[in-house]
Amino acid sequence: MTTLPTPFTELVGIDYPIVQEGMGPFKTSKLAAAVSEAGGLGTVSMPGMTTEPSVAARTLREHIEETASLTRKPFAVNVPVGRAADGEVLPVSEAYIRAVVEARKADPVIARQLRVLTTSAGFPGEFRDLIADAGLIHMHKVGSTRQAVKAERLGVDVVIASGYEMGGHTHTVPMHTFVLVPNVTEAVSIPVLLSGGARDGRTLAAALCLGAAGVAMGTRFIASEDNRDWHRATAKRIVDAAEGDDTIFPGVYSPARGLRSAGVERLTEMMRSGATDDELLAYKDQALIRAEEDGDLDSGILPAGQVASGIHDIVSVAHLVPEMAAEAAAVLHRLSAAAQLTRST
């Protein structure tokens, strides 16, 4: 069995350094326990961020709780750390990092396996001694070299560079993967996370060229068997996709990708015509919920990165995961070999 080690396997405790990035506004519980069964490290994602705190809340202990009772390896939670217009953060988002801190506390089963908590969107500096004291480790996604240096000072665990072609909540400034990542493992001393663009053993090799410590990846899991708490709809749309078939539309927090559809349409003439915040994020949850729970792909919006014009097939977690680590090792033995032999003569 090909492993392949890195400080970030080494850290969390799995065998392939292969994460399977938040996908909210939905359910990912049964996406999440096929990945980390696989050897990878699978997410909870949360449920959305229009319901009542309290609510949303028992949700995602309810999901954390299906993935725990479905895989005995470890896995993490993704929180994005909403914040108002005068910079508070959002009671949900608040609600449901206290929610994973709770469940560890509640279960020492739940306690080995939820290891890690993501957060995403803002800064999370209010929160990062709760996460520290619940003993998790602190995945943070960042957009920028700045945002990195940040996270690190804070304290944070990993980081996740996400470039622009990304699924889901991108950057106000673009910065292509290849770019944003050198620069961030060059700036800090921590493991870092490659988002954007991986789907196979040759991206992830690329990803350890670049110096990350592996990728995180969410278009790719979309177009799996094991995604089923999503409508099946969803993944041969991403196999449908085409070179262009994306666009980038205002986000909950900040741009976000994903697929052309009449949903995305609406949402800018809702934007043209004035709707309030509280509409577009009332509609633009309830638009991505449509996509992956109903597969409503016309009306509803569908995340995904520009890597969905390069997957033409959907896969079982099972094989994808290591078979990705066994082909990732084999381009790095082959280029390695190239050296020696360059070397030689």
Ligand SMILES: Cc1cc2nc3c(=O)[nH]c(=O)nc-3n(C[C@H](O)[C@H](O)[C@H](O)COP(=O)(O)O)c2cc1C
Given for the second form:
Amino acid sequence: MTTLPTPFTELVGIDYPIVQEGMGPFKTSKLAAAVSEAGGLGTVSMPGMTTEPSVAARTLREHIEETASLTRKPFAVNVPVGRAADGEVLPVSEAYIRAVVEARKADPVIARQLRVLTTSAGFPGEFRDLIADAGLIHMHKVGSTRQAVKAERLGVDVVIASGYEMGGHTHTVPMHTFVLVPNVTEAVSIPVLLSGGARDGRTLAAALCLGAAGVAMGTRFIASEDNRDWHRATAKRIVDAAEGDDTIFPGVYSPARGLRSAGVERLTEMMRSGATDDELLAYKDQALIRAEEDGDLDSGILPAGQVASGIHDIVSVAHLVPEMAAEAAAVLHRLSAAAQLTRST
Ligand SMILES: Cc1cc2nc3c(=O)[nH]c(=O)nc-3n(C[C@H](O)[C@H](O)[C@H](O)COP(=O)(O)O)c2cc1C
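Right, the form predicted on its own is done, so what does the form predicted together with this ligand look like?
Time for the whole complex; same chain goes first.
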């Protein structure tokens, strides 16, 4: 078995530097367990940003318990941190952070497994102490070097540097993965994960070459047999996607990237004709649910990254995760052997 240790795998206690990131509001409890079982780090996603906070927190807790019942290995939870116009953290984001802390407190088995909280969107400065005191490893997703430096300064353990080509909510200032990741790895000394465009062992090897300690992926895991909470049509749509099939549409905190559909066109049209934020949010939530639960990829919306154009098969996670690590190790070994050969001739 090739384990491919990095500072990230050592910090979290996993075999491979491969993370399945949060893909809310889509459910990923079963997928997260499969990725963790395979030796990577699976992530339980948040179940929606528009639900009443106490209901949302209860649903997240159920999803955490489901994942914990399916694996004995470490896993993560993702909480996007939204802020209201007055700058306060949204009650639903706060409820999710507290639900993660409570889940660990209530059950020592869950406390051992639920090791990582990944925050995204805004930075949860006012909850940093709560997260650290709970014993969680805190990862934070960033789209710029400035945000990465700030996160490190405020005590975050790992940053995920995510480039503009990523699926889901992307960044207002477009910084692509290949430029962003080396900038971030030069600027901080904590482990950095590359996100946005990774899909196989070669892209994992490239991430390590750029100074990252692993990769964090969303889109690759949609096209997986283990993504059993989603309609099967979503995996097939990823495999069928070609270059140019993705587009940017208005998201909750920033622009989002997904596959072109009548649902995305309708959302853009609603925005142009002056729909309110609440109307846009309600429409989008329904369109996301139509895609995930009903497999309606015409009037529905399926977020996905540009990397969908390079994904051609529906894989088993138990095969993909170790295979990626083995391929990355083989690529790095081959390059190192070729460099030695060049030096000696
Ligand atoms: C369907 C879907 C839903 C997503 N939802 C979230 C989310 O709830 N929170 C978050 O931080 N990122 C979300 N993302 C972004 C992913 O966590 C990840 O950063 C991204 O997929 C990485 O780029 P890749 O798609 O090229 O692998 C989502 C991505 C997808 C494809």
